[in-house]
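Below you'll find only one chain, the form predicted alone, shown as structure tokens.
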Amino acid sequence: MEENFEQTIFLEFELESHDFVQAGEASSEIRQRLKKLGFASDVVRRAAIAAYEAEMNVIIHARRGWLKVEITPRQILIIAQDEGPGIDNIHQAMQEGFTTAPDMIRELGFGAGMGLPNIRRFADEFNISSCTGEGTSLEIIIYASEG
């Protein structure tokens, strides 16, 4: 770990429908600072893949949405907040394979059903809210270390 690494960082992306060209952008952004600071590579990974799957969800399925990362030396928290319509049945919308993806989504290689599941098998702590007809929201944390 960085020696210097003592205070709170933070990092924000804002993030828009269907921008399939600047998607991955942040994940990518936040595995690179990750890497920077010296976490364990199972820690960059883990945080990274479930960045990546929540931030696809805000731009496959919302209006807008926000990446917000807290980064301290013990753990990575990571919210994801958008505005969109919301998830009517959690519970269904956790199973593996379940989407509401249009077809032209699909197509595209995108929205299989994976990325909640995906987000919840990588994460220390998970906790998803959401609001039909006004969004959703992710709170994930990735421990630093096993302890």
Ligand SMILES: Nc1ncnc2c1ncn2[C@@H]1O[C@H](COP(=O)(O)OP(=O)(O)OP(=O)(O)O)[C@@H](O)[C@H]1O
The other form holds:
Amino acid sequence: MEENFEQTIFLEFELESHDFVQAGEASSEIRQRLKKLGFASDVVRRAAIAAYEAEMNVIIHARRGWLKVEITPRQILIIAQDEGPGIDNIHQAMQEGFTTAPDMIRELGFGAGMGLPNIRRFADEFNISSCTGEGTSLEIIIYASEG
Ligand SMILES: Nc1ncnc2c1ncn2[C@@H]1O[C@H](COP(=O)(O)OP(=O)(O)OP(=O)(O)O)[C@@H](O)[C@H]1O
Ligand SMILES: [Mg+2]
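Structure of the form predicted in complex with the ligand, please, following the form predicted alone?
The complete assembly is shown below, putting the previous chain first.
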């Protein structure tokens, strides 16, 4: 770690449905912050990809939401919470290639159905919970040190 920090760092971003102008800015800021703090490039990459996919899912599939990040020298915790339709069948949503994205979203290059599977793949700990008609929340932890 290049720069020592002792206190937990908290970041918070608000996300709006279909805001493709701001899209990706929250995760990009998270990536830059982690890089500056001196985390290993693999850790930065995994956290940034997970944050990006969580951010895009809120923008594409929900009404609005928040990305909250808690950074300590040991780990990066990313919480994505939204108000939206929720996910009826989480098992199905976790399958590679499953998507409900409409054509308009697919034309923008999203909707491969790879976001959630990739988040799970890149996370050291991953939790998803959802309430139909209310919203979805994800908890993603990336460990900063190997093992
Ligand atoms: N925050 C969310 N709110 C409601 N539904 C969601 C949310 N996140 C994911 N989903 C549902 O789970 C499906 C799979 O999500 P996933 O991120 O894997 O793929 P995608 O967003 O459709 O495509 P990609 O992430 O590859 O652009 C979505 O198509 C959607 O039906
Ligand atoms: Mg997605």
